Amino acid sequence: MPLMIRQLSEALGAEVIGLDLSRPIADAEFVRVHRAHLDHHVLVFREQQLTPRQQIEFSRRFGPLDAHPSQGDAHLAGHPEILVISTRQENGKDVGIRNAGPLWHSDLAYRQQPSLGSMLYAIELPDSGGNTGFANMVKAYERLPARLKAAVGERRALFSSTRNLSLLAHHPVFRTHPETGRKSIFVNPQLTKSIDGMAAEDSAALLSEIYVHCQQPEFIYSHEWRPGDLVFWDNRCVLHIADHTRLDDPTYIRHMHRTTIAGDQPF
């Protein structure tokens, strides 16, 4: 089957059809995939059968991998490049991160160099629930009311890790994509603490208005996972959130492998 790119929603997202990621990808095919990633921000590869090594090798086509600063036992044994997202337990202990992404966020935004993007591979899924929402922050910026753009101006914001409050970074509220040159909204409810140079109440009020704007349905694609899905999102211009409505259900098994591509410092 020839390589095809099929748009998934008006907001963002596309499915890549006719590509087996367990095999080497020709340079011409990779160029098309890379272009589709820049154009659609989220790519879905269905019915993949990947070993950890194959997922790592495909991820590295986009750049060096970034080790997630999670607890060591959340990484796949023998493959430190892979973070395990899972509700499975062994001997009464979680085998990975159970409650990843409960709020809208961009990965590792509290670092000086947040990630370029993440690839999440679905190995085992529940019969229902567990969707992932993706929000297009380029469109959100373009449609942001002028008064909110003016209120932010060129300000930066403070980001902090939810697990380690000593991990801090200041990034532009409006980020410029290093490859496309397009601006997007970069702040998020999970990791952004305040806008620099503003009183706490004013900062909180402005961020709240921006978040409400960003969460409008016109900017969002909700991905319904199937076993074998590999989803690759552009962390520089996309927010995402995981559905955790069944997280406490012992029959709810959601087991995934994530690789993270290293990024650069936002400007």
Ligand code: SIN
Contents of the next structure:
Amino acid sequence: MPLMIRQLSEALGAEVIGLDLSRPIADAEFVRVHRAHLDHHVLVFREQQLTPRQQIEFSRRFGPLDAHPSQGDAHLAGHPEILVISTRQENGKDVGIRNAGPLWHSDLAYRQQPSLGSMLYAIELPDSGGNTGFANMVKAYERLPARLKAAVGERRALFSSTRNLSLLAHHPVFRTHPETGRKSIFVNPQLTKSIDGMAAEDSAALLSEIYVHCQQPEFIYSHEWRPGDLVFWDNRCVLHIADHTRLDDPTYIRHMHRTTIAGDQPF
Ligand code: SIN
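Previous: the form predicted alone; requested now: the form predicted together with this ligand:
Starting with the chain above, the whole complex follows.
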């Protein structure tokens, strides 16, 4: 089947049809996938059957991989590049991170060099729930009221990890995509602490107005997972959130492998 790109929603996202990621992909195919990723920000590859090694190899086509700070206790044995996101337990202990992404965020935004993108591969899924929401921060920036753009100006914000508060970085509230040159909103409710140079209440009020704007349905695509889906999102211009409404239900099994591609310093 020839490679095809099919748009998934008005907000963002496209399905890549006709590519078996368990085999090395040709350079011409890579160029098309890379272009589609820049244009649509989230790519969905259906019906994949990937070993951890194959997922790592495909991810590495886009750059070196990042080790997640939680990877010490949540990585796949023998594959430190793979973060396990899972509700499975073994001997009463979680086998991976149970509640990754409870709020809108961009992966590793608290690093000096946040992630370029993440690839999440669905291995086992519940009968309902567990969607991942993706929000287009390029569109959100373009449609942000001028009043809010002016209030932020060129300011930066402080980001920190929720699990390790010593991991901190300051990044522009509005960043420029290093490959497309397009501006997007980079702050997020999970990892942004405050806007630099503002009183705490003013910063909190401004961030909360920006978040309300970013969470409008016109910017959002909600991905309903099927087993074998591999979803690749651009952390430089997309926020994401996991639907955790059934997290405490013992029959709710959602087991996934994530690779995270290293990015560069936001500007
Ligand atoms: C993540 O935040 O990387 C995980 C998203 C998900 O589990 O849907």
